[in-house]
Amino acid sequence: MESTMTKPIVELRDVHKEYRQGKLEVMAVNGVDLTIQAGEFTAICGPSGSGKTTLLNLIGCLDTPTKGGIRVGGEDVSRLSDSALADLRLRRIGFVFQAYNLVPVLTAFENVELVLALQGVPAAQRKKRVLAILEEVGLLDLRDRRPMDMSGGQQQRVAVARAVVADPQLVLADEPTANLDSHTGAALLQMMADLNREHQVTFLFSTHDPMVMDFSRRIVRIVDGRIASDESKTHGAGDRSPSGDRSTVAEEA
């Protein structure tokens, strides 16, 4: 069987993104070539304004390039209609946002279930999959809590569970540790590293957090919209640590 690590999940070729601010033209992404293989655990790093979040939005089909080609899961996204792009985002890409973006009136279970409901998955199958992923991320006992009754780390774990419950090809995480203390951030990253290793979920981060870079196995640095360096490591910090008891880690987080 061919290894999933050899299959490109994302391909960018000479990608540009230009914005207009009044009379000014701002080149947020400037001629980026980038390939992400399935199963990677990669961080796109750079200071504020470097273009890393714009790049993540382009890969996630939340924005369109001014110039250049983007393929996600082998699909040339420039050829897709708006409805096809929405379906690609729903079925192939999971999103983890800095501000969690959970629905406040829904429980943890319902927030995670929402993606499967939108996909039309039958109720019994939804329940089985949601309970399984909540147990895996150490939040099964909190399934009936709403976001306001959870810590920041617990809310971000719900967001990760929501992102991976439908088995997407790719999970995009924009500054996932920005609102967390270092201990909680490390627990979250270890959880994502475990999901990556055990399920071959591809994770791509936008970050300026050194801890995320330490956990990642590849670091792509972007400066002024251009890739300044691209470094691969044999292991990330999460590979060197046992997964441990997630329920204990979740309580701490």
Second form
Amino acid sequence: MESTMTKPIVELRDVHKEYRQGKLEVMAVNGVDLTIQAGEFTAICGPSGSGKTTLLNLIGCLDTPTKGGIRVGGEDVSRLSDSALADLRLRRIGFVFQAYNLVPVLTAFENVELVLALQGVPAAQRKKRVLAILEEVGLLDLRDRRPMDMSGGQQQRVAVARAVVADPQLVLADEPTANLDSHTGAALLQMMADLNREHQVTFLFSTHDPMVMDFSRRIVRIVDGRIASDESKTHGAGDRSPSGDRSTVAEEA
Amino acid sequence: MLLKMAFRNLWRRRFRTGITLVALGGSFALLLFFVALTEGSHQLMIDLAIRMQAGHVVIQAPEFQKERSLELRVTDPEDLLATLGPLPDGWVVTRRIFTTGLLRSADGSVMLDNLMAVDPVNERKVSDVGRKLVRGAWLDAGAPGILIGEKAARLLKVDVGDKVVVSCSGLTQKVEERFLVAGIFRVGGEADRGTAMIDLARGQVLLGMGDAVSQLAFFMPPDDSFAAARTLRSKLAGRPVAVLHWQEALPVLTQLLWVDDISMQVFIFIILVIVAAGILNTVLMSVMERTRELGILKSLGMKPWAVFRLVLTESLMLGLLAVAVGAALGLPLVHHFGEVGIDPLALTGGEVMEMEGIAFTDRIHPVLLAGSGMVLTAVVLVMTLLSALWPALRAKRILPVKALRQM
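Counterpart to the form predicted on its own, namely the form predicted together with its partner chain:
Next comes the full complex, this chain leading.
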């Protein structure tokens, strides 16, 4: 665990992102330097419009910087084609969105399977891995349900399962608890904390939810597109919880 | 997985997909039916025209096509037939003389614009007149019988067994002869007034033609006609006769069929444009509604061309289903009317369609050729894919970061 902690997964050097809004030019990200090491459980927080979602999109290769360099898993992503970026997202990054964003026509099982299918993993192997991860997030019994037949918390757990099923180097979660009540949000965070601790999955959140910050071991505050502070803790809230509690809490979500 | 998603996406808006399917399937059924109707009416027109005026292949004097005169004749028909040798099974050859004249009775006269002297045995096998006798009987070889149309009989106030006089120009002089009305036919249109048939041998004597005829008409299975024309042409090379395929012998009909084909193609094109607009609308709506979802698929790592393929696959499925619905509606329709036929008068509002003295009064039996059905299916599917190209390209170009901002 210690050795992986020193390997940078994400490196941002003097990253700028400028938007045009009508005639106005908005500097959403303004000279950010940031390094995320493997195995981190980090929150980027700040008020609305501070640039945290833009920063997450840049790290997730969903957007390209106006200036500066971004390396993901050691690879410079600034000059990659759309197709190469898609491939990089597919193989190295998992996403959890605020609005769950599951594919409505697919069941829970199929939503999780989708990423593996896109990677070209054979069906038998896919089935094994999807069933294992669904069991881990406590949704094995709901595997044949479609998103519309699941609660918000259940959908978000499917989204987390989808994000981690292909063993990505990094999971980006944009306000993952924003649409959940506090109890469900806590259960979800505990589940992600357990995945981080047990499988060394690197999590990077954008949030203004104090509970997410409480669970995180590193908090990067961003104001007006610049990093205002970068604090690390020895423990997050999830670390203090006994690991045996996880499935119980997850089921409640 | 792509197929599963595409299929389920299609049924997300059941009502819209259903309406699109009914519209597209209905259009396809309509296309199948009209193509079959056109084919059926063409076959009927060709069949009637060939029976009355030509054959699948005809042999006649080279200039006869331009001017139907007795001088322009085939002087040695039996020698020509001997040169050709035995005819293949299923072939019939009939000898004909075409001229014009006047038909008189005690009560009146009518102009004959198509007085035919025909080989009574073989002409009987192919003639439309033989099938449409309303009274009396077919010509007997060597007998002074004449077949006349129903209108002519009414004008002349004659019936079967009555005497009539035929006056016409023979090869060298004006001639006149009495005939007995052997049969009265109703083929529809002007032919019922201006067409009459007499026995060939009598005609040859009356007209001073000797052994000569105006035309040797060959009948055969229609698919053999082009090859047959080539064979006859090569066997008779150097002889002073023209060997014509029916398309050359009946240029007006050929042209009419060609114009009709063009109109049909324009009609098909218009229907296909409507089909394309329907598909474009459905697919474009579906892509625009799912911008966020397609953006999510791309953010998860689905490659741009895979998104493109997903949309095209959905459209292709829509097209295939529409073809299936169309076939389910159209084929029974074609089959039913293929069996019972359609009265051409119902299509023309009671007006008899007539061309070169041939009236098309027989029931039209729509025929769908396998080739036409396959071509139509392929065209509809290609059209479906083409009309889905733009929505699919739009989907391919969706930027995940913008799509995710949409609610």
